[in-house]
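Only one chain is included here, represented as structure tokens and corresponding to the form predicted on its own.
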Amino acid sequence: MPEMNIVQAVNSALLEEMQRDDRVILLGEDIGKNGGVFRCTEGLFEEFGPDRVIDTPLAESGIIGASIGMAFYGLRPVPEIQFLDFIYPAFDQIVSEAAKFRYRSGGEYPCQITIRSPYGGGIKGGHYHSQSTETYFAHTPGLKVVIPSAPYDTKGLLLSSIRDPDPVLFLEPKRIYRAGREEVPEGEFTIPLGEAKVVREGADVSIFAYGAMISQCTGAAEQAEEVGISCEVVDLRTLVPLDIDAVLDSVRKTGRVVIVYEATKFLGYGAEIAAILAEKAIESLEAPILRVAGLDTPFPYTHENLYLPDAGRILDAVEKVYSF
């Protein structure tokens, strides 16, 4: 079984699905001969040609609009938005059109598209290449939001996303694109959407996170173990649909919660988890729910390391809820 990083896992998933299903079409800025800004589509133009790997103009509304039209005619487009920060010219097409067509057509037009985009900070990208605005889209009924944290999950979740009947926003944590490698199966291999994963078992504190924050959470859990605190780290993997049962099961075991995400704290995705726990698991809680998140400011260039949550900040929250 080959070892891959996240970039290679994305490429492997696209290659194998395009070989399996000739309805799968890729389109986006610089994804063809250039192989994409992060090289996720490298080699696919040579393999499948310009009719299936389409270099587009710098026009996100056109990329998504064309993808919606392709989906209505039975194709399976996988558009790439070069950075999540650039997706807003296509916001209306995504939340008002793609996410609504299955509902408004009574299921006749499911609009089966998978929008790939790198998101988040950690690469010194400054204001316009570092944002984590997944909650904008998680708020939209009819749209699924998937964020992997490791190569194995990346491939399995991406294949499931492409085959899903609903439009999917598949966000890739570019900070860890090449940060680590692990064994990833070749061939037929999927991970169901809507299933969280317990990355590390624990008994005292539940830590919920996704994407690049998982590695920071496991680091904090290792440090917490040194001082006698057992942390359970749960990778949500799919924000919509959320695996609520996995969240509740963990909290009913530990009674204490820390939620970690790198988006701005106010109204971030962690607020929804906190609300669900307040509604469904209040009797299990033994301490206030704490969020460790980005700051409520535009993403900074110079102070990127202060903005992003790290193992130290997470450990502080863990110790606070444990000693409450």
The other form holds:
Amino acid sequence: MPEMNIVQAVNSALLEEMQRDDRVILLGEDIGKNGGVFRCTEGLFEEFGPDRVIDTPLAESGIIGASIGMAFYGLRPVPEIQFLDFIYPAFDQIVSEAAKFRYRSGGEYPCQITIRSPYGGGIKGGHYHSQSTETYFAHTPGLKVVIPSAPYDTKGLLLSSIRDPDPVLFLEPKRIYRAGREEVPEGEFTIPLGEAKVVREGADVSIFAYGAMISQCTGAAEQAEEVGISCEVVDLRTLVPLDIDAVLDSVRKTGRVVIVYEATKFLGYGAEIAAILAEKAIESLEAPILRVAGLDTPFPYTHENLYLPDAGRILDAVEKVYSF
Amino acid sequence: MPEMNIVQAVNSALLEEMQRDDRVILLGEDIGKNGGVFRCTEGLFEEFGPDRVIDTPLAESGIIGASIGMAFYGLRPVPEIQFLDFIYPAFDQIVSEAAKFRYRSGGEYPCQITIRSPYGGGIKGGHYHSQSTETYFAHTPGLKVVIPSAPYDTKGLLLSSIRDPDPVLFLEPKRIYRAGREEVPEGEFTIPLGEAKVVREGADVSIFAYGAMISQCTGAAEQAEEVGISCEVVDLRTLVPLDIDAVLDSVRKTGRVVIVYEATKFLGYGAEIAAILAEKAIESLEAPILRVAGLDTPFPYTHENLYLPDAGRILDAVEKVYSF
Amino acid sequence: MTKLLRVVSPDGKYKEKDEPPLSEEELLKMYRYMMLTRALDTRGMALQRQGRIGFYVPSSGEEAVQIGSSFPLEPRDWIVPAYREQGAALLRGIPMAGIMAQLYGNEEDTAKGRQMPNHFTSRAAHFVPTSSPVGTQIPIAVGLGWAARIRGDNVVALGYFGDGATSQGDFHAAMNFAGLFQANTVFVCKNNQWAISVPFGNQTGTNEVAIKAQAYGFEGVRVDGNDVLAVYQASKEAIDKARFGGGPTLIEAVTYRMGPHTSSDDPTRYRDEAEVEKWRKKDPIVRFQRYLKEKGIWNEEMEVEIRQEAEAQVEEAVVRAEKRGLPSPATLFDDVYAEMPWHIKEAKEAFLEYLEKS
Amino acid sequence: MTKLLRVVSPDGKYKEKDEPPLSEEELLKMYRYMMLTRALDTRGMALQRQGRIGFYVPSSGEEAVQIGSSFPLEPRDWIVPAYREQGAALLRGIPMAGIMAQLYGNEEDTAKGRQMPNHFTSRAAHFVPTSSPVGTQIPIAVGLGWAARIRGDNVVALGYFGDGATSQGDFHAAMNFAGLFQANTVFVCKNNQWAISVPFGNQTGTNEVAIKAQAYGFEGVRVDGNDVLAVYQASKEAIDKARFGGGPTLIEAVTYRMGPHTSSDDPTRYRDEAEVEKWRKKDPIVRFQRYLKEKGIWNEEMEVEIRQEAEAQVEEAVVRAEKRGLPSPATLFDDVYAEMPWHIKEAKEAFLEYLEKS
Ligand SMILES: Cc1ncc(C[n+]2csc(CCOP(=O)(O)OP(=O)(O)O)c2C)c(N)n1
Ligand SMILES: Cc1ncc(C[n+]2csc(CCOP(=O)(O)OP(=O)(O)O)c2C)c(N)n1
Ligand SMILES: [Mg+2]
Ligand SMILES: [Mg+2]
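Here we have the form predicted on its own; I need the corresponding form predicted together with a further copy of the same chain.
Below, the chain from earlier opens the complete complex, with every other chain and molecule after it.
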């Protein structure tokens, strides 16, 4: 099995799916000749030509709106939004249109598109190349939201997303695009949406996270181990639908919870996890639920490392819930 | 003191503030000659003329973008978005621009605009004249979010919003626009942002809500009283910044919590309240935190009454947390 | 000012050389559908006033645009509508019973009572689900026409929108994509002079819509929207052009919204009755009737028959709709996703349990 | 095709009657600022390559557009920039030290290190905080110019954007509002032929930007963007017109992005060196130099002096910036709102406590 980083895993998934299914078509800004600003679509323009790998004008609402129409026609568009921060011209198309077609047509108009977009901090991108605004989408019924944290999962989840009959927002943690390689199968291979993954088992504290935060969490878990705290790290992988069983199973075991996400804390995705636990698992809880998250400010530049949760802050929270 | 409904309270606040401060200017669709589709700006066009009550073309991003520029120039724009459901063409202007100017200019460019918009269900408006998507805005640092539930508060909060140096999203629960009248002062009178109001005191269960849900909650509280459960109903009034003291005070007293909101349950505003309580008040909690909310589906038409929380569903939750 | 195309003059006169090659049968079909649309609108407003349906959006005055522009379409083509396209929906083959079920939001509504009246949808008729947000449908129409072009199919997408919609960013993005990628898309702007209370003169700094196509490198045409044959002619040309790889066209159909914006609107607040009166004299149905008479294929008897048949069709659908119950509450939870995820399932169960209990 | 305005030919020749009425001093000021901008860009890229700053957006090749268009502005006027307007920022009066502090995101940055390099802001200079999203600045420029008009002030807002930005919905909404309300706004489209890797020919179906103004009922002009006097001339006219109630103008300045899109970009992936070479020969600084020489107000000595002074100014700012520390972590929490709400206060306290501890 070849070793790949996340960029290569994305590329490999796209390449294979386009070979397998000629309805799959890519469109976005700078994805053609340039191969994407992060090179995720490298080589695909050469392979499939300008009718299947389309460099569009600079208009996200055009990209998503056209993708919806293409999906109705029977194509399988996989639009790219260059950075999640730039998705807002298409927000109306996503939340008012793509998300609602199946419902408002009584099931007659599914909207099978997979919107890929790099997101999150850690590349010194400041305000507009760093944000994690998955809440906007996870709060919108009709959309699925998927976020991988490693190359293997990236490929398997992206293939599932493209084949999924519902609109999927597939967010790629750009900070770890090239952070490491692992073995990724070539050929047919998928990972079902809606299944979390326990990346590290533990008994004392459950840490729930996704995307680039996973490695920070496992880092913290290792440090916690040294001081005698056993952490379980659960990678949610799919934010909608959430794998509720994985969450509850872990909490029933540990009774202590830390939720980690890069987004602004207030109403970030972790708020929903905490709320679900406050409803369904209050009797299991032995400590307050702590959230280690981005600050409730716009995303900064110079001090992004202070803004973003890291192993240190996570460990701090783990110790707090453990010693509560 | 004159009696007013919410529409009249909005109108009165706008009229007086425009008389007091000639920098205040209104812009939006159908707000001039037509007086607004809900008549909130009735008579103002006649009073202040087309330079201060401006009927704009049909482009929300133009309305909000222009308002931002006007604010920089020194005006105090109060743009109207005809229905919250139609705010998305302006979403980028709101979340990427208005919300971030103060921060990204190091404080040199405050962005004093108050965006008014009717929101919420209950008028048989289906998908696009009914939604409660306050989460999108409450999750965006830099914005304030205000939602009144009665005429008196409407006027006092709207005046505070217009004078507030930060961008405010002022959401008007259209379902109760004309639901009832109460005495509303004429002339100088404001209610500070960030202060919740206990609309009914109680000892057993805290109900947190806002907007049109308040009357459903007090209705449920009355019914609960009959079966011997004493409910405290807290009207949050300002969603950002949240009045944390009011929330914690109530929970410390009752130990049991029901949160009510019309929005989609998943990641609705109540998720944050639950998450805050799971962090700060877990020792006070004597029961799971229940949320009575809109369904996790797009907003329906025929069965909107089933979609929306009502006194019955709220009472059901109250009984559950009470008897836990 | 772009030249205004016209085939039939207000008094029904025409030059033979201008006439599109339509058979008598086709002409009468057009007329029937215009009458049917008018009958539906008249009844729809009445039903709303009587409190039997919750809301209505009349299209009176705009029958010629709807029927003329959608008449040249083939079944494999697509319509991407705004909310005032009931005439096109009928012509496209959505049955009157389906229209009425949607207006009532009852159990027979294929969309399960999920949208306000006038938000029609049909897969079979290639009529894309209507949306309320103004302008969002336009890029979708481009996507359909573009997909057809990419696949090499001679299929066209026709997108409708109003004069107000031309101010939206989505109009611009759509036009620009269509021009650049030569999508098989025809844009029909129903310039009915009003966007709720805003007259066209306050919508944009130009005094026409057609000229806006120049910003995107393709043709804009202006047509008398109350002349069904002129609309047909322009649309047929544009549709054929798009079908065979000639790229998009923007058609501005100059017409008038004779009624209120919707049943919730009171136009006397913002427009003069005199203006309405002026346009009422240009009624597209009357104009077409005069033409048919001029051609000798219309008479009073026929008129009565067509009117009665239209009214009967509407009446029958009303009777049927009123007999139907509401969609079951359980349907509220369907179709959010292809498969119901746990949180919706759980909510559904709790909900049905609660409903039973209460 | 809209006529391309030009004052100075590529070899520096000109007709006296075409020359704008600028003094020798003014001409040299322009030249100095163009040279200063070039010096900043050269150094900025180098600093990034050396890892001393994190990112840079060069404007090389676009000096004439920036300086020519902002030169006619008065202090009370406003600039609403994109991210490639450092020349205009300098001319507008943001000191080089301020520019450098922003690039370093250090404690002297008035925006407290909160944005990426090249996102300049200054209230004193009426230079609206730069944003990354393409196009969002355009409606804001309209709001400023419209407010001036409403208040009856002879104040102008000048909004910059690229050719790529013309595809965005916000461009459309802005142009439409400006045309309808006759805002005191001048739009300067820097058509540098590229939007990252997308050539202008793949951006839209027209082969120019200026024509797009017709869709909004006002004038669009095309000017040789590498001819600072032509840009000045067109901008001066448009600014005066806007100032005195004549409404907006769209200026398309045809120029070329000589460098990469940003320091993160590798243009060899998508464009031919031959094309760059062709445009390098049209370097706006060289052209202006030839003109000044032709007029007899330039010589080698002066050139050396101007260059050295520019470089020295940049160098001094670099030295200063590198001596400054980072903004204090506590500043992270300021300026979200005018007053800090409890949840930010609480996070700040916890955060500072944690920092101290660790
Ligand atoms: C994005 C958006 N903004 C506002 C509205 C409210 N609204 C509904 S219809 C309408 C006017 C539309 O005018 P036009 O496009 O001319 O179509 P017409 O109604 O005349 O057919 C407005 C403002 C909306 N539906 N969507
Ligand atoms: C809304 C949005 N989409 C995408 C991007 C990513 N992006 C940054 S600059 C750019 C190209 C801009 O081209 P143009 O407007 O011609 O300006 P130029 O860079 O040539 O000065 C793109 C696609 C962005 N910043 N904002
Ligand atoms: Mg209209
Ligand atoms: Mg460019």
